[in-house]
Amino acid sequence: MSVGIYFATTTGKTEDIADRLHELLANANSPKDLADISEASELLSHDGIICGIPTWNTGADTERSGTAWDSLLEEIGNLNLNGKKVAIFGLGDSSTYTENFCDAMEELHSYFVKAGATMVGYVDKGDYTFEESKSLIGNKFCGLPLDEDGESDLTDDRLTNWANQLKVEIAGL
């Protein structure tokens, strides 16, 4: 089974925990950047896909992440993933943007769901402090959320047990 892990990044932050996750998940391929892939189809290549987006235009409306992913946002939502299992994880600000703590998960949800995938890897909103998301489906993060500037000493508790839930959720990890 081949799980890939995607990422782009505005400040460094994103690829730190895509490769933090990697070391967690010993089965999953290297990080790579979304920067140095030219077409959405290599998702295709892959069982499973794990993908990391920040949320840096905040309060928007479309093209939340403002990286790489915004260019494929269109080109994801016409692949075929039938049959793929897909997880999220966001990087935010959930006291300076507390009304947006990780929007950009939600847009780049909506378009795998749009391609067909099987999305994994929510997260109950019981342990945040934050006002509004964009991210929150009933009770549950269409991901996991991750506060770098104000609650990083929490990454590595939250990382650890979503690798362990990631374990469970997509066979062969």
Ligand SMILES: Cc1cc2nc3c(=O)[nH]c(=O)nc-3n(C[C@H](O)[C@H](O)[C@H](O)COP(=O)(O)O)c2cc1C
The other form holds:
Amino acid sequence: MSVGIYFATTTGKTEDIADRLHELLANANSPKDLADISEASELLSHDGIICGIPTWNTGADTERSGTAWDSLLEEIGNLNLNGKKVAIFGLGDSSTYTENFCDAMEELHSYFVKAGATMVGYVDKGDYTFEESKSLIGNKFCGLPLDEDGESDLTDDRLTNWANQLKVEIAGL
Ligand SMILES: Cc1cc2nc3c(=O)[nH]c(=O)nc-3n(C[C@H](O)[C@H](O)[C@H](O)COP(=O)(O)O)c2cc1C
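What does the same protein look like in the form predicted together with the ligand, given that the last one was the form predicted on its own?
After this comes the whole thing, all chains and molecules, with the earlier chain placed first.
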């Protein structure tokens, strides 16, 4: 079993979380910066894929991340990821950008769904304070939202709980 961790970042917070998650998931591969990946087909080499994505393009319908993920979305959607487990974590700011909290997770999620991946790592919204997020599907976020700007004191617990959830949901972790 191979589980890859991929992230993109502008100010380094998503990379830091990817490293912290890797410490909790000893069986996953070392995190890779998406900016160093030339083709989305690299993702096919894994049985499980964990993706870290921040939101920078506030309110945008497309290219919400503002990072290297945006230019790989179409390619990801055209892959055949049947049988692969995919989980997403998002970085955002739930107070300053409370109407667009971690919006980019859902855009990435939709392309992985198009590729036939089995999405895991959904998180209940109950632990968060925000107005709106495109990443909500019913009462659940389609991944793990993290707020290192205003709620960094909650990140350790959120990340540890999520890592334990992924160990159940992704075989081999
Ligand atoms: C100009 C600007 C726009 C942002 N827009 C959003 C947003 O729409 N939604 C959100 O949740 N966070 C938003 N953020 C917060 C960032 O996503 C957050 O700081 C994140 O941790 C950055 O991750 P990075 O360091 O990996 O790039 C924005 C921050 C800035 C400075």
